[in-house]
Each structure stands twice: as structure tokens, then as C-alpha cells.
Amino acid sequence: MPKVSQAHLDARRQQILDAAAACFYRKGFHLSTMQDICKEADLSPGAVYRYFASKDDIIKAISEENRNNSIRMIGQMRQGVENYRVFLDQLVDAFFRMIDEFDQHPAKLNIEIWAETFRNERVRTMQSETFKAYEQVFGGFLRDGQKAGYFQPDIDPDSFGRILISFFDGLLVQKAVDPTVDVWAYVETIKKITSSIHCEPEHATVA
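That sequence in the form predicted on its own, only its own chain, can you share it?
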């Protein structure tokens, strides 16, 4: 029997994740079934179960993929920017563009994940890990800036990370309820708020 390439396996796995996301958009996690996902992917149950043993596994994979893509994006942006303030502003722009493109972006599924945490201990644990990962990234950025003398030293990095998450998630919910929300007016206000934590030197560089 010919050996199946890793590229083929990866493509099939992504096909299932994309099909699951489409189902979750339409029906939510709770009402979507593995049968729905198989039908959407145009695959047999056996083919789908080869990659994912349960719907929870699919939810976990989608969440991890979104989280890893976002953290990778942050790392790439950080490498290309020297000034802390510029980096923070660009980071805000990049993340909130996801909300401005709400209907086309995977961030929309975050709301479904949060709803599922009330019913599913495994999903709740997974979401807690996701929050912690973002807190570490954003908090680490603040710590580096504090060491460089660019951010005020009395700001708690962990709380700073949680606040940035809250800025994003809070608006995500509002955008879902009211599509007319002005994302970029919100972004400009966030930048004014975050500018208050800056201190000299003005041109401290990102490590």
C-alpha cells in the first residue's frame, strides 16, 4: 500500500477542522454533532475519527490552532519593530482588525468556546490554558519594557496581560451583539489608555 504523505494527512486534518468550524458557526458547539461534521467535510465517520476521537478533540484543536497562530503573529511582529510604543500600537491594530473582520475571522468562534466552558470541564481547562498563554506573552512584553525603563515599574505584568485580553474579548462580545460598534474608535481609546503606562526613554527598543 502506498505511504500517505504528511502533507496529505495535514490537509485532511485541516479539512475536518474547517468543516467543524463551519458547523459551529451555524449551530454552535453544543448542537453540532460529529455526524454534522462528517457530512460537512464529505468524509466517512471512520476518516474523521482517525484524526479526532471526539468533538471535544476538534474544539481543542481549533482553539490551539487559533492561539498558536496569534502567538506566532505576535512573535513575528516583535522581531520587526524596535520601538516599544510602536509595537504596542501595531499589536492593538492587528488584534482588533480581527474583530472588524468579525464575520470572516476565526475569533468569532471564541464566543462559542466560552459558552461551552459552562457545560464542559475539558473545554474550560483548555480555555484557561489559552488565557494563561496570552497572559504570559503580554505580561512578558511589559516586563521587558519595564527592564528597559520604558514602562512604569509599578504595573503588575500579569494584570496587564489580563487587561489586554479583556479589551479584546469584551469588544468581541459587543461586536457580536451589535455589528455597528465602531472598532477603530475603540482602538484609538485603548491606545490613549495604554500610552499612560509609558515613561522615558521615548525611544527604548524592543529586545
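If you superpose the two forms and keep the largest set of C-alpha atoms that fall within 1.5 Å, you have the rigid core. This structure is a prediction, so every number in the text was calculated from the model and none was measured. Numbering follows the first chain given and starts at 1. Compared with the form predicted in complex with the DNA:
Once the rigid core is overlaid between the two forms, Gln14 counts among the residues whose Cα shifts by 2 Å or more. Core-aligned CA deviation for Ile74 between the two forms: 2 Å or greater. Leu142 is not among the residues whose C-alpha shifts by 2 Å or more between the two forms once the rigid core is aligned; its shift stays under 2 Å.
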Contents of the next structure:
4 protein chains.
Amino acid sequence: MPKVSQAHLDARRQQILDAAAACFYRKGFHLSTMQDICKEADLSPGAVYRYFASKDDIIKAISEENRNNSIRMIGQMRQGVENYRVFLDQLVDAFFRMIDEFDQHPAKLNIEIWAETFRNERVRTMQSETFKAYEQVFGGFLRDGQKAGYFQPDIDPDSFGRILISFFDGLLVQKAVDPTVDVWAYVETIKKITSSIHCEPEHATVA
Amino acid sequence: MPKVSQAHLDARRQQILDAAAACFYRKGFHLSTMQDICKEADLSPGAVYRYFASKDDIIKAISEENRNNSIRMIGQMRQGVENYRVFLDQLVDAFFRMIDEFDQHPAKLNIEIWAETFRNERVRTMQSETFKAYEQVFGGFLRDGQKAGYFQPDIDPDSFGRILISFFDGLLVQKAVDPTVDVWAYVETIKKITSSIHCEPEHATVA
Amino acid sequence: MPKVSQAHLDARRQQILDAAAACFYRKGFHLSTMQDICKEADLSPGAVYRYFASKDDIIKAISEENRNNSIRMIGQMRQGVENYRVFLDQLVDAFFRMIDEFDQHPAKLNIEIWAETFRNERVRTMQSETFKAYEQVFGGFLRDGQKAGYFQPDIDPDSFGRILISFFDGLLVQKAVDPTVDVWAYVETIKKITSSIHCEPEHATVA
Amino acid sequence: MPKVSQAHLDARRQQILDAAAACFYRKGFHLSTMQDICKEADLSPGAVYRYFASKDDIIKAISEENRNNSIRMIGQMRQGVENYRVFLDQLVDAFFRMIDEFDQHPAKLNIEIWAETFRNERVRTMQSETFKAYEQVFGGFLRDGQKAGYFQPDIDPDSFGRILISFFDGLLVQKAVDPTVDVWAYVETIKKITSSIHCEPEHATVA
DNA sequence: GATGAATGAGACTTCATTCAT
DNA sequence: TATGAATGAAGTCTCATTCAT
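Rather than the form predicted on its own that you just supplied, could I have the structure of the form predicted in complex with the DNA?
All chains and molecules follow, beginning with the one already shown.
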């Protein structure tokens, strides 16, 4: 019988993960020290090491958490779709609001994770799954839409999914470098460009 | 009277920078050690420190070199333009060939630089200048084209410039995570999407 | 809740300080390495750095300890005075016994500290306070004695205090250079010379 | 046949020694680097190492120079003596003027040399010879004076010589720590104290 | 003789990790 | 479970010294 509840254990784990995310957000993976994380979590090194075997383990867990959050988010988004025509608009608005609120959002961690991707297979796998999830949702949506006649049939769904990701990730980087970037002008231009792929079917309904 | 020529000094400096780039490419900025760089450059620590005051200095020089290369490249690209219609195609082909040859090209360093951007003001400045240069060239091109009637006049040139950057940087990340990405399908789709912004003027010539 | 008692922490700190003093005594501040100190203290570098932020910090602490010891010693000495006539003798005997037992006594560190004085403001301050303390005690004693009629009234108390210090420090240096110096002959001569400043009051008692 | 004259060689050597003295004066032996000395001497490392085998060699040469200067100085001083009575005054005035002009005078190097004495046998020997020279001159003078009846016969000449050195070296240290020390009040008090050893012979002449 | 680029041992310090309490 | 003192390998950087030119 465990001395403390599983809930307590989970809470401790999450507490550490949150602390680590805060540190990584501020100083990146390799400039954040375990001491930083311990202090932020208000826990001793010994306690932290009870929940994570190594710093690398924490990095992996953070990237896993990032993947899970991303997948959950995109899943939720897909459900709200009512009309193909407005889906991209909704999607785009939701995502770019994150960038606009850059400093409050852990999106900044993404860039750290991308860099880590080169050195850490598990992190790469996580990030790959994240991208795959996006692709599937975006691609699946486009595919459905094409069947229903909403989109030009000669657009490759997978590539289009990747392009949507690029719209987002690309601006993320630019905003990191220059916070004065006009996010909504950028979004507006995306909408204009992508409007060309829309068609006007006779009986528009959503799956 | 210097013992060796300035050319020799410059070559040594470049030798170190190349070695550093190779290391950074493999292990990132913060996991590459000065010893790694020394070994790669086949030089002693003392020699390296004759040319760079610190590891941070090398990182800065690398990001500066990256900026210079980017600006030079984009400058050259602009000069080859003969027809607005085909410019984007040329541009896109040239840029994405880099991604396709990913492992041989220092483009991968970009992601490291982006991450460093959060911690290092000088690196951020370099990267900011790189983005500005791109924006200017792309935006200037679009502006000229709009005046000449080649592009829809309601497209914001600056945002469009940023979007072109995102097309590239976004795929860079995705390729880093999953090397099997089909670059040319992605490019094809970009071309389809952006074709909608083109118009057909009567007398198409380029400034 | 601390893992170990404050007493243990204090003991560790003192252990390091003692080890450092031993090293400095042997090799001076700048030729003693942190490794030397660690080995002498039988502690790892990490442990030492828990207690002192830097080598410089240890040097400062050593000079502070030296000041504290000096001030304590001179304070105790002052209390033992029963008769102006014999005070100098007692004082001189006590101090020069240190020099005579040179190798066992940290007095040798003084010379290191003097040299450090040029480069290290904090060390200079410590040493300055040490000298001030001596001056006050010696000068105060002479002043009292002059009021009571024990000493020639035209002797400047502060200068005389400084001269007493010089008697000591000067021989310290000479003994360092030539350990065969006859300390007690030196002391004897000091007593003869300084005897001239004594007077013979009628009712000799000490405050 | 040498390519350059011996005079040129000697001048170069002295140039290096002067540069070293300037550096040592500013930063001490162990914080002055060979590069510092080279820069100060306006010479390359290779050139410096043609004249001195090592940094340690330079330190030794500096301490040797210091000894030579001291011995020369004290020798000259001895010759100027015309009257036992005023000799100490002259001596004291000459020496303490150095301390008063502290910043311009290499006396500060003495403290460095004393510290070095613990680690460097050759330096210790040099310093020992310096002290011996002083002792001989002072002691010899006192001995002569005692024979001629100028000084109390029960004063030990050697110890008195050491005390004179202590007067000087002691104040040197105090001035290093606190530049506001009143040198001449100190000197005045020395004179008062030492006046007690003087006698009044019938026919006062100097050897 | 002189130069100064290059060497490389070793200095100071950090920090991921362990383990006695 | 949790603590935090302790470890020690490894990192960045310095500097006395060498040697090809």
C-alpha cells in the first residue's frame, strides 16, 4: 500500500513539470539547471529525482506534454467546425491569438523543442507525432472538404496541412525575433491567399 | 610587422568558424564544447582564443555569418528576376532545394539560432536583420509587381514577405523532425495557392 | 528544515578556512589552487563552493579572520594591564613569542595579506581595521599613561602606537627571511630604547 | 662577433626589467602576466625569453636589482655621515621621504618580495643579503659610535640595526594600507625615542 | 635577433546526480 | 518520502612557454 495517494504523486510530478516549463521558457533547456527547476518547484533535488530519473527525462516529459496539449487542442478545434468555408478562419484566428499573446503562452517552448529534436530521438518522436496529428486533422479536413466539393480537388491535402503548420510556426519565429510584427495583417493576407482554394458547392454541410 | 599575412589570419578565423558550425550543426550551441570545436578545427584552445574572446563570441560570429550569407543570397536572387510571373517559382525552387539537401546545408543552424535568440540580444539583432532583408526584398518585389499590374493590389506586401519566409522556415522545421517529408509536393502546393495573387497585365516587363 | 545543524555548517566552513590558511601559509594566495585547498580540507570542489562563492571569497574570509583574531588578541592583552611600567614588557613578550614560534603561527599570513592589500579593496579594509584597532589600544594606553604621569607628555600617542606595530611587523619580515634572527636580543633592545619614555610618577596605579 | 653590441643587450635587458617592475608594482608578481610585461616593454614574448629564461627568472632579477639598489643606497648614505648625532636624523629623513613619495617609488615592490621570500629561495637569499647589508651598515655605525662614546655602550648593535629596518618596513606596510598616515609625526617620534641612546662624548668626530 | 601565432597543462568554477539522514 | 550536503567529471578560459618564419 503506497504511503501517499497516486493523486499526490501526480500532483508532485506536474508541479515539477510546470516548474521546468517555466525555467525552460526563460532560459532554454541547456541553460536551465536542475537547481533552477528545484527552486522553481520549491522542492529539493532528491525529491525531483524521485519523479524523474534525469534532466533529460524532464525534457522528454515536457516535449511529451507539449505533444499531448497540441493534439488535444487540435482535436477540440476540429469538433467546432460547422462550415468548411469558415473553418480556416476560425482555425487561424485561434492559433494566431496564441502568438499575439506570445509571452503568456508556452509556444516559445516549441522553438526549444525543435532544436532539441536534433539531439534527442525521443523528443524528435514526440514532435513528429505532433506534426502528424496536425497533418491528419488538416489533411483529413481538406480531404473531406474536397469530397464535399468545398475545395479545389487538385490541392494535395498533406502538403496543405504542412503549409498551415508553416504559417503558424513561421510567424512564431518571426515574432520571437521581432515582437512588433503585425500578426493580424499577416493573418489577413493568409486568408486572402488561401481563399483561392475554396469552391462553392451546391449543398454545403460538414461531416 | 605581422608574422603571418592577414589572409592567413582570416583563413584561421574562418577555419574556426567552420569547425564551430560543424559542431553546432551536430550538437547545438550549448552541448558543443570548446574542446569539440578545437578538435574539429585541429587547433589548441589557446589558438582559438586568439581569434575569439569567448564561446559566446563564436556563437555571435556564426549568427552574423548566417545573416551575411542570407542577405547575400537573397540579393543575388533578386537580380536574376526577369519576369514577375516566374520569380516566385525561381525563388521557391532555389530555397527549397536547400531544404531538400538539408544535411549538407547550414540551414539547420537556423533553428539553433532561433532558440538562441531568446537569450542573446546580439544574436537576436542578427536574425532580425536577416528577416528584415528578406522582407524588404520580397515586399519590394511585390510592391513593384503591384505597380506594374502583376499582382492583386489588395495584398499587403510586408505580410506577404513574411508568409514567404514562413513557407521556408516552417518546412525547415518539419524536415528536421521528419526527413521523409515530400519537399516538392509542398512546393507545388505553395505555387498553386499563391498563383491566385497573380494578375495578367497587358505589357509584362520587369524593372 | 536543515539537514544538518548550524554547528556542522560552521564547522565545515571553518574546516575549509583552516585548510585554506594552511595552503596559503605554504604557497601564498595565488599559487595555492582550489584543488590544493580541497585536498587539504578533504572535501570536493562542489562542497567548498557551497560555503564560499569563489577563491577570492576565501581570501577575504581569511583576511577577515586574521583581523578578528588580531582585534580579539589585542583586546585581551589590554585587560591584563596592571602597571604601566610593565605593560610594554608584557605586550612585547606576548607578541614576539609568536614570531619566535613562527612556523606554527599564522602570523606569516600577514605578509601575504599585506601584498594582497594592493589588489583587493576588501582585504585592504580588513587590514586597515586591524591597524586601527592596534593604534587605538596602544595610543589609548599611552594617552592614559601620560595623564597618569607614566610617560613623557611630548610623545605623540598615535605615532607611538604605529611604532609598536612596526617593531612587530618589521621583525616578522626579517624572521621570514632569516629564521636565525635573535628575537629576544631584538626585544631586549626595544625595551632599552623605549625605557626612555617612561617617567616615575609618585603614586603609580592603573585605571 | 656578436651581431649587436653588449650595450644594446644590456639596454634591452634593463628595458624588460623596468617593464616588469612597473607591472609587478601594479599587479604583483603572480597577477602580472608575461603578456603584460611584453606589452609594457613593447617587446614580443620571443624577445623577452631571449633575455630571461622564465618569469621566475625575471622575478629573481627584480629582487636582485632591488637588493643592489638598496645596498648602493645605504652605502652612499654611510659616506655622507659627518656627525654621529645627526646621522640617524639624516638617515631617517632620507628613508622616510621614500615612503612619503610612496606611489612614485618601487618600495611597494618590497612587500611583494617579502611574500615571494616564502616560495623562492633565491629571492629569499637576495632579501637576506639586503637585510644583512643594512644590519652591517647600521650595526657598524653604532659600534663605531659606541667606541667613540657617542652611544650607550649596552645597546646591541645588530638588534638596533634591525630595529631601524623595522621602523622603515613597518611604516611601509601601514602606508600601503592607509595612505593618510602622517609619516613625519612618526619620524618625529622615532627621533624622540632613539635620542635616549645618544651620549655626549668630549671630542665628537666621525670615522 | 625578433616576431607572434600556437601550444597545452592546468586554473577556477558549475552542475547533474547521489545518498546518509 | 523528502532533504540538502556532498561528489567529481567536465566546462570555459588563461597564460608561461616554444618555434617556424
